[in-house]
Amino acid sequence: MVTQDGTAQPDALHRQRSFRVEAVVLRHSDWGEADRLLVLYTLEMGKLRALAKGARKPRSRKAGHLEPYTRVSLQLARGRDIPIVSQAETLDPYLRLREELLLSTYASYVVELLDRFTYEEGENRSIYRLLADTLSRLCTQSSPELAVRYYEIRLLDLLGFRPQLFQCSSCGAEIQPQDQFFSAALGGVLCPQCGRDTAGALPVSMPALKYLRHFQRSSFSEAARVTLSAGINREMEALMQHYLTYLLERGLNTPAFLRRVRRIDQDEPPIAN
């Protein structure tokens, strides 16, 4: 199917022998003697694997366009099992993500989180735009932590795992301006009475909860007006990691390395276990 503006729809793209996509390269791995297997998140088709033949050869013209965290335009040819990259053009290299280790590690976390939660299940333009916008924000914003916290909460919305932050997830009472609890199993915040009686519930301060609620209902331009203290950011980070680990039923690889890099870069004290 082709729309009035001439854009091929995802089902039509799957049938074409050759088609063009806009994508962010999530990761790649060696394939055969000289090829590279790419995992992409595309604007038109969602998550997609593709094969870049000869990309590991020293004179390959494609290799420089196919590095992780790069936004690209690709011409793909239908292969026997997966599409084959015939042309590649960089749309945004996000250069700071390659030049600064801390930003590169944040980008690795952003990509890993998306990669773990998504499958090759079709188009989701909102997720694609959130991914591309977040990588851009990491390059341009003064607070990468804020960009990542916003990304986490909005990605959960788009994936259908929106945490309940305004009413108690157990009794339904409206949350009052005081310290609360959070239950990953119940999918949200708990009032003090319910939280004390719920196994596995974590305490959450009212300032941290206030920021999470603000991010959940605000545009990024509105969210970016706040200033996160190091302590509140660490609390929000620990809470998000707790919830994400519960949803994925396993831990992510990047956060531990990110904490080590951040301690070196910012002389940050370690988070207590």
The other form holds:
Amino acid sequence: MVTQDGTAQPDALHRQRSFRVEAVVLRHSDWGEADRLLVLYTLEMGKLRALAKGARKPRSRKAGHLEPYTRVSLQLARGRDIPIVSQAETLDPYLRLREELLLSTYASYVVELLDRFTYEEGENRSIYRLLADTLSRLCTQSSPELAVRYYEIRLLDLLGFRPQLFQCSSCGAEIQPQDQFFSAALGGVLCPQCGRDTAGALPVSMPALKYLRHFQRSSFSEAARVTLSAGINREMEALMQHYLTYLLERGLNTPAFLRRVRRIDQDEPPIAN
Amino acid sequence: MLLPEPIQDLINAFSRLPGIGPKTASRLTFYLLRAQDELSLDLAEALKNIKSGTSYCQTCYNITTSGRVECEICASPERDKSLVCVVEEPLHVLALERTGSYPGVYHVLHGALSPIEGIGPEDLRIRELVERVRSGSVKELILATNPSMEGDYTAAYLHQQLLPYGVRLTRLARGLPVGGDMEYADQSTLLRALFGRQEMS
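Would you mind generating the form predicted in complex with its partner chain now that we have the form predicted alone?
Zooming out: every chain and molecule, the one shown earlier first.
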């Protein structure tokens, strides 16, 4: 089905020769003589690979529109096995993500998380919106850390890995306002009693847990009212990284870059991992 | 299908090359089998020398003939050693040399940083570049990495690393390509072309 404005519906890939999508470019890699293979996250069809012919030639009309972390409107033609980009137009170039090292690294992290958690299997408009919103928040918000912490929590929600933050994941008791533990294997917080007996459970402070709960329940505009201290941010980051690595069963590439870039930026001591 | 082992070996070797699939690999193999002996012998000789006959220039890390400490460009007295152009690949040196008007020397990184692919500074010749700048003879560094996300990222990283040394850091200009069309220009290129506009004289 294709609506009047030419917007593709999920099954359009199999029917139409040419279809239009809105997408964020996640990654690109060189392909053949002068082509690029793109990994896109589209509004209409979720993750999708597409081939941009001639995109590595300097005079390509498409190349500038197809850089990673660009939101684009694309006309795709059904190829033999993967779609081919026939037209491209930038909707949002997220310029600051290209110019500032720290923001660029955060954007890579955002994109890597999404890329690693998703498969090429159908649309998820909420994930698309979250991705586009997060990239634009990185460009406009004063605290990229807050945008990224909020993204992690929401992404876990949308992927079906929402951590349990209100009851003990082991005994079910309601979580009291005190320092707790977090178990990646059980997917949530543990009360101090259960936490001490559970192997691999990490301690989590009350303030960090409070922010995580707040982000899980609130819209971004509400979440953005808080100010994250560097210490709390670091604790939340370490906790999320621990949980995400557990779920992915493999380390992520970008956190090492983040640590390196921040170290030079703010002369922070390296964070133990 | 059963093929003699030497043929199968060559097909396998060819198909490991980028852009060559199993069909092309067998076609090339059978072509060589039927062609004159010297074609395959020349090829074999060339393949053997590609590793043993080359090495890295110890100054700019471009590819040079083995046994040389410095490449021709670094060794040339005509070149301005205080002007260094940083590029991703040896082929980019060739592209710049074709302009025929670059007076300085080069530094080849052998790749670009990519946080997502996990290509970090230790995978490139970045330490060597910092060392070269630290030694003090460099006045200006032209960051000529690709105008892509990875290239920009690498340039931004180098900028951050090299800022303390007080060396002049420049980035190649970016704008509309010769023979291009405004209609197809993307916002980020057009914006940079606008900000980098030049006085007509």
